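Shown here is one chain on its own, the form predicted alone, set out as structure tokens.
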Amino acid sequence: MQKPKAIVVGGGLSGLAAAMALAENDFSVTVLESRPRLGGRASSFVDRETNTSIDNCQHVNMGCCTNFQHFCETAGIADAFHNEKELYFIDRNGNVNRFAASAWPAPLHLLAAFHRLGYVSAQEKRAFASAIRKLARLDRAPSPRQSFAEWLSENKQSSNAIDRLWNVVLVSALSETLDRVDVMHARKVFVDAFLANRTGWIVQIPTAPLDELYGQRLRQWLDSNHVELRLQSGAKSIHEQDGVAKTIELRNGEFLSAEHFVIAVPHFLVPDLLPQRLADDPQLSGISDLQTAPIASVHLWFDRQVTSLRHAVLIDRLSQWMFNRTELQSETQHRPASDELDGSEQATFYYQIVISAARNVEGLSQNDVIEQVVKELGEIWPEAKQARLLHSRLVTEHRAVFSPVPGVDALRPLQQTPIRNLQIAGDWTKTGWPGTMEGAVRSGYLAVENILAHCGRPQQLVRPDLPVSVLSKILLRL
């Protein structure tokens, strides 16, 4: 009998998703993707002048993200992350708060932790504590047009506390200013990340370039599976017949036909690519409508070693996280020591630093972000004062997720088109989770049961969340 056919506009991670969950579901699966490499946003290229693969943007897991965990280990890379059970909040002065929990049960976990943080004070502290547990009880929005800025100022968070505890998390999370948050998007972060399961919060870091885990060994994983993979193959548009979608026209003219269809493509560029007659459809309206937010990576290589942290929070900066790349991919990749090199080679030291919710940098020169960069590095570690900057670049990826704003969820469409055998994934389509790797597979994966379900062979392919604490239910009502 032969396989059914589909085929997956788009290799980020959303439509990756897809192609793996039809193929392990005995599909013959075609993956089309525009670029000359797989991985979407996720993904890596080379800087020419250091020879070395860069990542776009630094892109990290959390134990509270099972479906992405699942993906990973579907694909064998699981093992390329390291597990962050230690965090390093670093203040204005210097100091490094240590940040890990204890042996309590959630939501108790994190609660030395959190105490042990000195650049808060206590009334701050128990404002905070009391805010968390109103915003965990919260079973919908207070008004969907309210913004979590706003929500913060009605229940009195002081700016010290908003700017140095909930920022610090939310942008990172988010990568948007706290005035273009929904209020259910924030509690959806802290619920999931800190308060529901004692792991969640686990940060998970790639230990090897993006290109190597989404390129190399992740089409290992389609070409042992037979997935077709057609790089440099722009799709034009969907073309149906009497009501069903029939072909999918390529930018080269060519066309391909297939029983199912998957777009997996940034919100921005779906529009085009849909029959004409679902252009004013109400269900996918709301595209056109999402709005999108910015993060800016500086990469900076150095003569000398500049801290042997592997990661690092940095409170009240224009940096928000440093990622010790050397230090981070000592594991996959051989560095020689110092005393190792010829007269010919010079040691370097490879260091990223994140700015999500980048607006504020994008009017200002590269050379000025790095220069204000170099400078809060030098105020925090001494040795960057000291060393020799070899190399530096800024990286920007202007539409990095979409903005989760105030009501954002009503402009995001299900993966289930009007047409019955088209779909449509992203993190930005409706999943319940932000613009993260999550929601992505999610996405993926969901799109997929439908495919299932018509093809009468119904199946649940999306994870559970972690479950959620016996004291957390009793004291949040999780």
Ligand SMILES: Cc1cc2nc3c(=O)[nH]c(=O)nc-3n(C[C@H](O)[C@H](O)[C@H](O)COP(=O)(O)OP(=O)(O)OC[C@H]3O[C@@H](n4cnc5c(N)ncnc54)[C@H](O)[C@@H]3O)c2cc1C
Given for the second form:
Amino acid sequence: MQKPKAIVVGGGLSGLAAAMALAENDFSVTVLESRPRLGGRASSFVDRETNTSIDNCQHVNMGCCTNFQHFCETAGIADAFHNEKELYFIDRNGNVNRFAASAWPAPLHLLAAFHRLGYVSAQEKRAFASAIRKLARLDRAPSPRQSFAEWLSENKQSSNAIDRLWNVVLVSALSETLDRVDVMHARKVFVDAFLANRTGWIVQIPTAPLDELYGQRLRQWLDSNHVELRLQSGAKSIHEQDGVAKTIELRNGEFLSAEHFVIAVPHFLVPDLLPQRLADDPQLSGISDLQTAPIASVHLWFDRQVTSLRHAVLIDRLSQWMFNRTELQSETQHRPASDELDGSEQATFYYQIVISAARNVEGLSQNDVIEQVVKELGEIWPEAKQARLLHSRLVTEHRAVFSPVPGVDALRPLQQTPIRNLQIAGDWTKTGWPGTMEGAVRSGYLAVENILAHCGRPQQLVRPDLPVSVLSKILLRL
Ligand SMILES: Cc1cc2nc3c(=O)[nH]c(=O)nc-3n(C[C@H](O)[C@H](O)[C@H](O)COP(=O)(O)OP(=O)(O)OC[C@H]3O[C@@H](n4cnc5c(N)ncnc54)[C@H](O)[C@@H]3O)c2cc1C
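Show the form predicted together with the named molecule, please, the one above being the form predicted alone.
Expanding to the full complex; the earlier chain stays at the top.
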């Protein structure tokens, strides 16, 4: 019997997740990607100066990202992540605060580590713990228009605690400033990552460039599962007939037909692809009101090691996370020691610094940002002052993720469009998750769940969340 044909538009993680789930369920799948590479917003490019593949930005996930993990296991790339079971928070004075779980079950597993943090007072810690309990017990936002910054001030959090505790977690997780964060989005981060299960908070960092994961290794999976991949093939519009999506028109004028279509592109590109009559459909009208937030990454190549830590969370700085790419990649690549080099080669030590919610950086020159970041590193690690900066670059993704502003979920559409055989996917669709790789993968799985249901083969593809510990159920009513 001939396999049903499905076309997926977009080779980002949502489109790839959809394509893989379709292929596993016996569909004949074509992926159309307008760029010459896969991965979408989670991809790499070649830095000409160093002739190496570098990520547009460091991408990390956490233990609570169950669907992203399933996606990586299916694609055979789950081995390419380092599990950070100890986090290093570095305060203004350069003190390293080690943060790791004790043997207690959630939600008490991180309590001792939290109490050891040296850069907030005992009183601030008590107020934080009380607010966390209250936040966890919320079953809906107190007011749909209230921002999380307002909720925090209502709940008596000092500006020090906001800067050094709440901001540190949420700005990185949601890529937004707290005055632009929905209360329930903030709650989700704390519940899923820190309160429900002992492993939710573990940070997983790729040990290879994203292009190697999605552009090469995942591509092998697509090839061996007979997914047709068409790079540099931009889609122009979907055409319907009698209320059914029939064909897709490519930018080169070609038309392709299929029984099912999944549009997995960023939200601001969706309206142009959809049939005109959907443009004003109330179910999709919120798309044009979604806002976006920028993320910047500073890439630095030094002539010597600045720190041997694989990562660091930087408190009270412009920079929020430092990733030691040389150290992380040394797990998969051989790095020549200085005495192995032939004299013409220079040993380089590559660090990536991430600045989320980077609106304050957008107005600055590349040199100013790099100078400030290098200065901050020098204040923390004296080696950075001695080191010679061989090469640097700033990459700013202006529309990195959708902004989780108060009430945002009312604007996010379901994957099922009013046209039965047309799905939309993307981190910005209704997934219950913020703009993350987990959200992207979930949206792809949800789109395929709809397709399978239409084919009379209903199946749950979305993986369950981590189980909630008994103690979290009792103490926090999770
Ligand atoms: C700088 C930055 C840092 C981030 N850090 C993290 C992180 O640490 N952890 C995390 O979980 N998430 C992070 N994210 C978010 C994460 O990258 C996204 O949530 C996820 O990659 C979105 O995947 P997607 O498939 O929904 O969309 P996209 O990745 O945007 O994929 C859409 C694809 O569609 C293609 N396309 C567009 N139009 C067409 C067309 N007409 N025809 C064919 N193809 C088309 C695009 O080229 C693209 O490949 C970060 C994002 C950025 C930008």
